[in-house]
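What follows is one chain in structure tokens, specifically the form predicted alone.
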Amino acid sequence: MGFYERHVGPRLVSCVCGAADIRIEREKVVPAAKGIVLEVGIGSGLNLPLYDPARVSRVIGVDPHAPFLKLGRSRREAAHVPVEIRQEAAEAMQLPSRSVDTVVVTFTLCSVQDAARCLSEIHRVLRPEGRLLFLEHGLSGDAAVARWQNRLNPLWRPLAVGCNLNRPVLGSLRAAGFTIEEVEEYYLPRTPRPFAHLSRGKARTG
């Protein structure tokens, strides 16, 4: 790992993922979250202010980037739920199954080496009672936005640490097992649309 995946590269992905913007859509998925809450793709934290302390008994924050959750450290501090950091590869989680309420992604599914794989372990470690919350971006619909992601994804991937911009998030979940109970798929508004297209909702196991 050389200095820019050290050094440069997290503080600029968790610049950007803490946008205002982006803020908003978070707000509309983490609260929602209670019991035993698995967050993959924990990093620096940003979802901790936004978990409700009267819902969420504990949350396993899963995350095999060091750099990511040394920049975490002081929201880890200042949340009001305990957490538990677990630094592994959501791929190979270490957790029992059927073990967590409730699991939260929010802008991983794009970085993890393989989707298909980290969803199934999400999907074994989820009790069936329980819902994955989801904010990804992915692959569009729209065909002219899809190319331009195609297109920008070689160049995008290494200044963004290993976010791809054309992974199908939908299509992953269902292909994972998973049965989407909500969705919205939109554009962030004022960014461009390569960048943009969200898919947020909740899916249950089955």
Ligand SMILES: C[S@@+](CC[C@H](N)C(=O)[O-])C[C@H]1O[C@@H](n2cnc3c(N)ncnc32)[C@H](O)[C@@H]1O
Given for the second form:
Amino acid sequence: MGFYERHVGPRLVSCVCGAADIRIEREKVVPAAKGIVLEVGIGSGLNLPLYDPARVSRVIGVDPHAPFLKLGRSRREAAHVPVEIRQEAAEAMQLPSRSVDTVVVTFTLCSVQDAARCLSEIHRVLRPEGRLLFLEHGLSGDAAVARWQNRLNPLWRPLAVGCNLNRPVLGSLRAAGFTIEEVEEYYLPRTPRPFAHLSRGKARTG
Ligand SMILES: C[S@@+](CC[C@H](N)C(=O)[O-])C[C@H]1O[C@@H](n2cnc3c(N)ncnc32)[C@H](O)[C@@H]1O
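And the form predicted in complex with the ligand, for comparison with the form predicted alone?
After this comes the whole thing, all chains and molecules, with the earlier chain placed first.
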């Protein structure tokens, strides 16, 4: 891993992901988590202040990248819920099957190496009555925006430490066996559209 990936990229990404407009979107998702929560790609812990301690017994944060985890130390210390970090890739988690009540995934499916394997692992560890809460950016249904996403992706990816602009979010969830119960697709305001297409919702395994 080079200097940029270790020191600059993660700070930049964390700063962008911590913007006020994005926090508003997080607030629509994270407080619904309950029980034992798995947060995939917890990164610098931007969701931690939003967990409701009356509903959440523990957050297990999975993320393989030390530079992102390092940035989250103070948020973990300040969290109102117990937080356990597992430095591992979501494509091969050590967690037992059907062991978590909620999975939270925000701005992560864009960055994992293999989204299909990651979602299949999430499907495995989630209890049948559990829910996957998602807030992801990805491929737009608008052909003109999608064209720009495909054009910009090779330039964007190294800058944003492996984040892709053009991954299909809902298609990947369905292909992994999830049933989408609630979803909203829209553009984040005040952001150029290739970077702004969001999918926010709730899914179950069956
Ligand atoms: C754009 S950041 C988002 C961080 C956080 N989810 C948020 O909402 O602010 C993407 C995160 O995905 C993590 N990530 C990348 N590959 C991963 C993998 N294979 N498994 C789990 N997390 C991964 C990165 O380390 C980084 O923390």
